[in-house]
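Shown here is one chain on its own, the form predicted on its own, set out as structure tokens.
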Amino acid sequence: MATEKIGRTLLVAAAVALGCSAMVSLAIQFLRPVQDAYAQLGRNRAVLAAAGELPETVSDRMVVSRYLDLDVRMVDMSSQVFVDSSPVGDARLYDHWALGEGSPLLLHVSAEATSDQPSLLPRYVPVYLVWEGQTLHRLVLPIHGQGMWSTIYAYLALNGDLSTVAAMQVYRHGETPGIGDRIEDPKWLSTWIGKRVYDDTGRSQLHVTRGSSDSPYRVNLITGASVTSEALGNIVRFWLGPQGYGPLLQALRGSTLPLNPP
């Protein structure tokens, strides 16, 4: 008898358990396209943040039009060149950062990168355009890149001449609550706005470092979150470069390269 009631409440505790984990599965499915459609509302926000087209205050359904309403150019960064078409479809809904490591759409980074830059690139990339009239405003690249405990994805912003900085918007990252969040601070990113990327001969020279708020080139270290905040002045040298979006923005700035708005 005993034994038939332990038997018992075995199985109902099996169909509980099993009835819960249904139940979990469901709501993670249920749940994923919204999950989904907020992290592509705040990738939205990023970037329009960066472009300067953002309001302090504007309701979702206008951030998604606004973004609709950007000038989206993919960038093959095998050829470091616009393309008119990709196997990746719409430039404007391709998440290039959701590429797993496997992936043929990921590029190897030459011997030359070291252990805080990207080792694999991803093929194709969105960059983003404003125009006023006939003019380039602003071109915000997205990049990445390791930080101190994890990967740290940003855009950057250049105004029209793509020498100079117009805006860094930090989009996400895992760095430590209260210390390499700082990155995230407003006022610190303000201090990259107007900070030349090229010298003079088109080297890139931005740097994040302590003491230089003065120097044209660079950007002050957070004092308490100094290694994240580096990891990010590096991120931003690595995609400046000739490995990043370097030789597109050469030729953008020597005119090599059609550049009409849409």
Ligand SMILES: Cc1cc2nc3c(=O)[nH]c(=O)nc-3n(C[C@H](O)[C@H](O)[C@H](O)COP(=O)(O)O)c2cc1C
Second form
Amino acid sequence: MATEKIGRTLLVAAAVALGCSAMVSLAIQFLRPVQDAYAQLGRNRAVLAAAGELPETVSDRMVVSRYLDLDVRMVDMSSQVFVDSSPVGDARLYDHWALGEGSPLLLHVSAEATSDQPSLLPRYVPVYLVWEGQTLHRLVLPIHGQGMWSTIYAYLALNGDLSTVAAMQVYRHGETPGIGDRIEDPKWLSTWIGKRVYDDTGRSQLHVTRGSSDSPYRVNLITGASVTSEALGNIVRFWLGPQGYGPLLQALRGSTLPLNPP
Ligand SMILES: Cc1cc2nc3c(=O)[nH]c(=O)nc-3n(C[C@H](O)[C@H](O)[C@H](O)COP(=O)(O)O)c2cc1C
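What does the same protein look like in the form predicted together with the named molecule, given that the last one was the form predicted on its own?
Below: every chain and molecule of the assembly, starting with the one above.
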């Protein structure tokens, strides 16, 4: 009798557990499109903030509409040129950060890359151009790389000279709340503005270091979060270097690659 009771209790418990997990799975499936839409909105906001096109109060609808108005170009990282027609669909909706590990759309970076930088790069990367009339005002470049605990995703905006920082916007990371997440502090991010990213020889030279923010090539690190803040400097140097956007920017600066408003 007692065994029969225990058996029935276990059966009921198993049925309840099964029912609950089915409901959770259904909720996850059901909410995925909503989550994706919010992720897309968050990215749109970060791009617009880096582009200098995000007013303080703006509705979600306005964010999307302003984002869709941006001039988006797809860069082929293997040849470091803009591709005319995107082989991966609408450049404005393409999320190169969402590629899975085995994706054929990832490129192996050559052996010169250091171990703390990505060994795989997305083949196609969307970049954002902001025009003032016929003049390029800003170029917004997505960058990512290893922080202390996580991959840091950010948008670096260069001024039209393609040599100085217009804005730095951290989009996503998994660094420690209260410590590493201080890289999101708008006050610290504002210290990046105006810094030079290339030296006179064209080398990618921006560093995040302790106590040397007077230099045009230096951003002061965050005390107590030096690992994460220095990492952001490493990420920028990598992406502006020969494995990243370096050759593209050089061609654009030297006008060997024509750049016209849409
Ligand atoms: C639990 C824990 C989490 C930490 N998380 C971070 C982090 O996310 N980013 C970071 O830069 N430092 C983090 N630190 C601190 C680093 O270990 C290191 O002490 C700090 O970056 C050094 O900064 P400083 O050179 O300015 O003293 C963490 C430390 C502990 C104990």
